[in-house]
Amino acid sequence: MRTEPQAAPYRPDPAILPLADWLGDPVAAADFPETRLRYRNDRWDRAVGLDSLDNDAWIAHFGRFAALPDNLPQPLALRYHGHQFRVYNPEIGDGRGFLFAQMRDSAGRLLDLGTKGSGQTPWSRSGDGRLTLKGAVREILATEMLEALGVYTSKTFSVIETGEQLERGDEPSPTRSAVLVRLSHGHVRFGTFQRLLALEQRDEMAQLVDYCLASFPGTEPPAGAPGRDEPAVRLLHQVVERMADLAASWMVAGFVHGVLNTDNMNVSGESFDYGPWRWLPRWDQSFTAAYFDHGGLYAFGRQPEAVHWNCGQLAVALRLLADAPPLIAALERFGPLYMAAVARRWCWRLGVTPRGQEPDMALVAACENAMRTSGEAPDRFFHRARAGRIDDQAVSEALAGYDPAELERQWWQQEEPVSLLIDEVETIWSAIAGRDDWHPFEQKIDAIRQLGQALGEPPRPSGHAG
């Protein structure tokens, strides 16, 4: 069984305030014509001591953005640059969101509450700073499904419908609006470091490195690693380890993020910022999620490459503080760490005890080949495999040497797997858009959470913040 989030008292800790003058801009939320609570995360609100808020107080804080007690006095729209489809853009930042609050959980870890769709900021450019209700519903579904499949992801904390009619070019308009609050261990993007490099702000870069090391504790670099005592080098080692595991978790989940720009990469190692995501309908390395990704830069099979490339851009930024050789040594760990993460996560999803990287990767290869040959959806394949209903000879032979993990298999005997393909998402949204019927959405959330419980606790690299 999976461990539920542990209850904790409300412990405010706006640790980012010493960096605030150069890290972001104070902003105010939009004054929405309506605030109608649509989703409240009843698993994670207690992890930060906010489960005692009644719905009126919840809306006051997460729809009107009244400051939480002893927390950030004003929301902070963060500044950053970024490579967008490998083209550097210095004109970006939090254009429809802000950092709202920080607090500690039961383990003492620093957690952030950030927004999406909360109104215009100095970084909105021509945007309206809003979020569609459909986009909010999609993000709830994505984060719930990713969490169930063991991916270290931001959690959708709150969604409030805001009563505006939005015009969008990629969905029928006018469409309904919402403001979303996400819970995560941090909102420090790779692009934040890139901005400090571009501005040659060495002192600020050193402060940010220290903040990240304190806020997102991780493992120390391997013994003998060059420059392992330098803060910037330590941070890059930790980020590379987290990001290798994140890339592996997406691949084993059959998930395509869609937009892996450096401003969408978080040094905490969390998956976040969900736009045109998809789950694979079949095992296809060339499958893309974003209709505008014409060259397939962020196709399913290229995600590890994209994440590694982004880590390289973080390393370039950290050259402001450290020499190249120790940073390169940290980057070179990505490949082996990624392969090890794929092996342990693949075994976890199959429900077997790992045997060691080489036999585990042979099992991975057999399963991938079976899915490619049959065209079967990955969710269905893993569901059948975990229930012991595999009919592929090569996979059966590869599994023969494995011991089942200590798992309850009864749940897996049901015929249908839990999936989240685009047609299912559209059906859920159609019920909301057409009849304001939230029952299919609620049923899907229940099914996804049951899947997470059945899968059990996911494997994590040592020192992982998740």
The other form holds:
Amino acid sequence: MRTEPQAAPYRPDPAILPLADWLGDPVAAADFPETRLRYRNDRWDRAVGLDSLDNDAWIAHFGRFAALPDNLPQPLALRYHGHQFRVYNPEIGDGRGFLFAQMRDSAGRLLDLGTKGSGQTPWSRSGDGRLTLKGAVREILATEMLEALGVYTSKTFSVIETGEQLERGDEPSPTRSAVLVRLSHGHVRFGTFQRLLALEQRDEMAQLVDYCLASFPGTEPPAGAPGRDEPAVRLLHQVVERMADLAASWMVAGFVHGVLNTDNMNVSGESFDYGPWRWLPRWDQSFTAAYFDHGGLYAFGRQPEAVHWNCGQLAVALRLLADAPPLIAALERFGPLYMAAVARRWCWRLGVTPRGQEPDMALVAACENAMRTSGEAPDRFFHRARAGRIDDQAVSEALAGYDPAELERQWWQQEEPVSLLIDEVETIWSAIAGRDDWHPFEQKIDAIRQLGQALGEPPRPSGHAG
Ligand code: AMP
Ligand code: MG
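We have the form predicted alone; now please give the form predicted together with ligand AMP.
And the full complex, kicking off with our chain again.
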């Protein structure tokens, strides 16, 4: 079974405040014409001790952004730069969001509540600072499904519909508006470091490194790694470990994020900021999610390479504090860590216990080949394989000698896999858009959570928690 989020008392800790002067700008939320609660995360609200809020108080905090007790006195729009489709952009930053609050969980780890669609900030450029309700619904679905599939992801904490009419090029317009609150271990992006390099703010970067090491505990660099006592080097090792696992987890989930820009990479190793994402309808390395990704830069099969490239940009920024060789040594761990994570997670999704020390890439290749040949959707393939209904000879042979994991025996007797292909997402949205009917959405969330329960705890590298 999946361990549910651990309940904790509300423990505010605005740990960012000593960095706030140079890390962000105090802002105010937009004054929305309406605030209608559409989703509150009744699993994760407990983890930060906010489950006792009634709906009115919830709306006051997550629709009107009344400060939480002993927390940030004012929302903070974070400053950052980033590579967007490999082009450096110093003009970005939180253009439609801000950091709202920080709390400790039951294990003492720091968690942030950040927003999307909460209004304009100094970084909005020509944008309206808003989020569409469809965008919010898509982010809820993506985060719930990714969590079920064992991906370390931000959680959607709250969605409140805000009663505005938005104009968007990629949705029939006018379209409904919403404000979303996201729960994640920090909002420190690779682009946050890139900005400090660009401004040559060495002291600030050292402070930020210390903040990350203290806030998001990870493992120590391997024995013998050069410069392993230096904070910047330690941080890069941790980030590389987490990002290799993250990239692997998307691949095993059959997920295409769509926009792997450096401002969308969290040093905590959580995936976040879900825009044009898709799940694979078939095993296809060249499958692209974003309609504007003409070159296929962030296609399904290129995601590990994109994440590795982004880690390289973080290393470039950390050169402000450390020499190149120890940073390069950390980067070089990405490939082997990625392979090990793919193999480990592949077994998890198949419901078998991994064997031996070396990653069994032959098993992965046999399954990939079977999917490629049959054109079957990955969700269906894994569902069938996990239920022991394999009809591909090479996969059967590759699986010979594997023991079913404990959980395999509990695999629930459901004929159809739970999937989240684009047609179903559009159908769920049509019911909301056309008839304000949220039932298909709610049923989907229930089914996804059952899938997560049935799959159980995913294998994670040490130092990681859900
Ligand atoms: P994204 O592609 O969503 O990661 O956004 C890239 C940058 O554009 C970030 O700095 C966002 O805050 C900003 N941005 C995206 N949409 C809007 C919007 N509607 N209004 C203002 N800024 C936005
Ligand atoms: Mg973003």
